Amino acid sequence: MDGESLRETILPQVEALMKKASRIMLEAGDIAGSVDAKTGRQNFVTDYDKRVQDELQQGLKQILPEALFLGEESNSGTDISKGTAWIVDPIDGTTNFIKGLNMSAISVALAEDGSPKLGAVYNPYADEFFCAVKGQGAYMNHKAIHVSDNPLEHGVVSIGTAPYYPELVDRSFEMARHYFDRCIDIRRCGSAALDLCSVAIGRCELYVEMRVYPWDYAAGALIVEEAGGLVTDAEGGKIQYLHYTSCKAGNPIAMRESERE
């Protein structure tokens, strides 16, 4: 299917369902008498995010019936290096979800032979959508948006900190304290999919985090790429959607800055 085809077809019916889906979040209540542990320090999924996945599973599959799911609650060990498959993340920043702190996402990629072709990341409750197709541009409410041109000394950059993984604090809180140094200041949102928009969009001019999955970062990735911005992995080497990865990402300025330091 074509990029137009995408945009004008199966975009307006993703973000249909995305938004249905999200009044289970909006509707939550008891969240944390929901909450089981997964692998990991402190790694959580509450029922919440089981049921949303479920809605999104079963309307993706209305949409796209020949698709694969790759889903972080489910699935997770599907192979989707060939064909078409849908990469969802039923509410990325569950631990702010179960805080109450309204900084968490529904992120959902439409992937071809393991590389997205669709992303679409709703904050229900600031009521933005960010959305892109391939070679279509990127969009928050349907108004076309862009990475900023601010360099590193003009800007803000966003942590991600691998708190389920113990060997990667240290590292992560280095890495923190080096573009301290080097920006206006640092933001830790608990949401890849949302840090991810915000360099889309021109609210922070680079984000990094050590380990993200496909699920967390495939639907910002495309939308940081198609608002002209650049996505590598910590060292600067080519994403691959297929697994875990370090990730980062930013407008082209503050990019080549960071691979220089």
Ligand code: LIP
Contents of the next structure:
Amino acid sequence: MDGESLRETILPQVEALMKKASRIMLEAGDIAGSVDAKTGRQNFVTDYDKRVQDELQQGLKQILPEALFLGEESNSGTDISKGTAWIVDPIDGTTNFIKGLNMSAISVALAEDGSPKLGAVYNPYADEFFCAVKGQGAYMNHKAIHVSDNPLEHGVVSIGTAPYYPELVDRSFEMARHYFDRCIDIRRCGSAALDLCSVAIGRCELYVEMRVYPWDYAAGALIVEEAGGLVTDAEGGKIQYLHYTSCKAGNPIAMRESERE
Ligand code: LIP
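Follow the form predicted alone with the form predicted together with the named molecule, if you could.
Whole complex next, starting from this chain.
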């Protein structure tokens, strides 16, 4: 599908669907009573994650009936390497949602042959809708956004702690200290999608996390790239969207500085 059709036809429908589904988050009642543990340390899912995903899956099926569906809470094994596929995290920042920290987002990407062509991240608490179509720029609430041009010493670095993977904790905190010594301060927001959007809009200069899944970062990574930023794995290698990976994203200056170390 061409960029103009994605921007003019598909994206408005996706925005409306995401905002409608976000009402489930905003109107959530007894969240703590709906929590189930998933595999891995401190990995949780709520009935609300599942309800949001169900509403998104039904709506996206109507928008593009032929597209495959890869979702965090079901269909998480869908092979998206060929054809058109939705990549969805219904509530990115589930622990924040459970704790009432108001720092969670719905993340939806549309990929073709495993490469994102449309990305949308909606934070309903701030009413901030971030989006991008490949080759057509990045926007927040329909205003163009761009990464900052600050070097790390004048920047904020957002760190993901990969809390579900005990084997990555030491590396994550080594990385946090490494960047803490080289920037104004670090942040840990708890949502990879919102971390990436913070880079895209210039609120943060760099984001690094040792393990995220495609539903966490596919939309946010495209938004960063369309906002003039760069996205790689933590070692500076080419980012891919077919299975979990480490992720590093930032403005070009901060990314160059991060590669020199
Ligand atoms: C979360 C990410 C976060 C990461 C967590 C988890 P979830 O997504 O957004 O950055 O540190 O391990 O992957 O599970 O809340 O959708």
